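Shown next as structure tokens: one chain only, the form predicted together with the partner chain.
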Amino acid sequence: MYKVVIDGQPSEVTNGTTILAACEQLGIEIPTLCYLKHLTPEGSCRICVVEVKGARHLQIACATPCTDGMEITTMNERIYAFRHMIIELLLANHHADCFNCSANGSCKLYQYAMDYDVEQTRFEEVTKFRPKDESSEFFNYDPSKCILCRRCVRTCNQLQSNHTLSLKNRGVATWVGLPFDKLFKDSNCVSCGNCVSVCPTGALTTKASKKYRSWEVTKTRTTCPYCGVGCQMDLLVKNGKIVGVEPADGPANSNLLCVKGKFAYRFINHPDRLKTPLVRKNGVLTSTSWDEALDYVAEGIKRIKAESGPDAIAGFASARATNEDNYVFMKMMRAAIGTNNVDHCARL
């Protein structure tokens, strides 16, 4: 364990802890753009700089490990001015039409510009306008909003390991693109949306995000309803409807999702959802009350059980329902009906 002092507060950290992680432990917030938990820190955006006693230059918090006895200052005039300048530089290369932007409300660049009182940039505008790519069924890409933090590129290559995105050109002409300048829909992109989830600006946004602002939605942590990986995710709800999904840092998925977890939520609000019980009358399934439907079921089961014994009844539980639902189903078959004819589609 190392002893460190951050903004006057003494603290202990394990060897290898970065300054950023040490600050997090104390609840001190440091702005970050290129940093992402599951990627090796690059320290390229430099917005996370802090002052370390005895060091001539400001240090990058996400990539600098703590040493024993380190004294760290996370905010003073020098740090403020440095971060202010970085934001100005980023803004010089950013098409800031916030009024038209899906990321409005969740954009980190906008938030830091407010936090650091950046009203406009001193630098010459160098924004490169390239055609938008709206070919994906699920998300849009507007290169003019990209601040080159490379989160998307590293996520696609290192975490999703799909190698769809890469940095093109050098210097001020650098941009994020696809092999042979393909469109997303013609590329090897698997629509996982993980690049979109990590983009701090409006460069990569889901198509659905136009219709909600981050302050309008509540988040509910849950488990993906599709395959057996068990990814953790947050459902975004606006006015009682699911409008989007964000990955969460679950033990199985570490902030990743696939196309189904990220985008296949529209069935929930679908008009075809069953809303009332149905009973077949004169050959047609007809809406009815719960009491009538449940009586019908119970009477039918009782009659068949009386005539042919409990084993004339069988039940299939569900690999999609919860443990609790399945337990009660199994108990109904065994304890209330009296048969072991209970199975589910594990085999299918």
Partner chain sequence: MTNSIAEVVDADAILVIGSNTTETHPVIGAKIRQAVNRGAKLIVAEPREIPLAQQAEIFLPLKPGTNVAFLNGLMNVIINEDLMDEEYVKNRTEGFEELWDIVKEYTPEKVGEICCIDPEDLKAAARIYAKAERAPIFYAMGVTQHSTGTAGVMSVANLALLCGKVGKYGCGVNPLRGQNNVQGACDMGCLPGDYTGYQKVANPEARAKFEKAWGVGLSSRPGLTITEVMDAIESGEVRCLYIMGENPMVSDPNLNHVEHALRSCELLIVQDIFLTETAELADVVLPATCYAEKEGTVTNTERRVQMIRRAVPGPGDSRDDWMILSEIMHRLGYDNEFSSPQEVLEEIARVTPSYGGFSFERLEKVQPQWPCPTPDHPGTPILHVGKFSRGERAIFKPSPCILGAELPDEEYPLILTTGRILYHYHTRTMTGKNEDLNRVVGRSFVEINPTDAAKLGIEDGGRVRVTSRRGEVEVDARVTNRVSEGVIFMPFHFVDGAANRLTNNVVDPIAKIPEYKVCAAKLRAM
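Worth saying up front: this structure is predicted, and the values here are computed from it rather than measured. Positions refer to the first chain, counted from 1. We call the rigid core whatever largest set of C-alpha positions still superposes within 1.5 Å between the two forms. Compared with the form predicted on its own:
Only one of Met332 and Cys195 lies in each rigid part of the chain between the two forms; they are split between the two. The chain behaves as two rigid parts between the two forms; the smaller one is rotated by 18° relative to the larger (C-alpha superposition).
Right, the form predicted together with the partner chain is done, so what does the form predicted on its own look like?
Shown below: the chain alone.
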């Protein structure tokens, strides 16, 4: 264990703990834009700088490991001025069209600009106005709002392992793009939307996000119903309807979702969705109660078993159910009905 002092508070951390992680243990908030919990630190945005006693320069908190006896200051005039300038430099590479931006209210760059009293940048705008890419069915990409934090690139390459995004060109001409300047619809993109989920500005936004703002929605933590992996996610609810989905840091998914978990929620409010059980009466499917439907199924199973034996019955489980539910279904087929005719679709 290393002993460190952060803003006058003594603390103990294990070997390899970064300054940022040590601050989080004490509840001290450090601004970050490029940092992602499940990726190795990159330190490209430089906004997380802190002062370490004895160090000649300010240190980036996300990538600097703690050493024994380290004394750290997370805020003073020097740090404030440095972060202020970093935000100005980022704004010079960011088209601030805030009122028309879908990320209005959830943009981390805008929030930090307010926190550090940056109303405008003194640097000449170097934003390269490349065409927007709205070819994806689920999300839009506006390169003029990209601050080159590389969160989308690293998530796509290191977590999703799809290698769709990369940095193009050098210097002030650098931008995030696709191989051979392809559009998303023409690339190997699988539309998982994880790049959208990690974008701190309005460069990558879902098409549905135009219909709501962050302060209008409530979040409800739930489990994705599309398969048995158990990915955790937050449903964004506005006026009683789901308008979006964000991945949660669950043990099975670590802030990642697939295209189904991220975008396939619109069926919930579809007018053709079944809302009650249906039983066929005189050849016509008729709405009924759950009690009547379950009694109808149970009586049918008993009748078939009595007439033709248990092997005349087969059960087909669902990949959308949990492992526990599928196990109980298997036990019901084998123990209650008496047949081994049970299968499970490992696909959808």
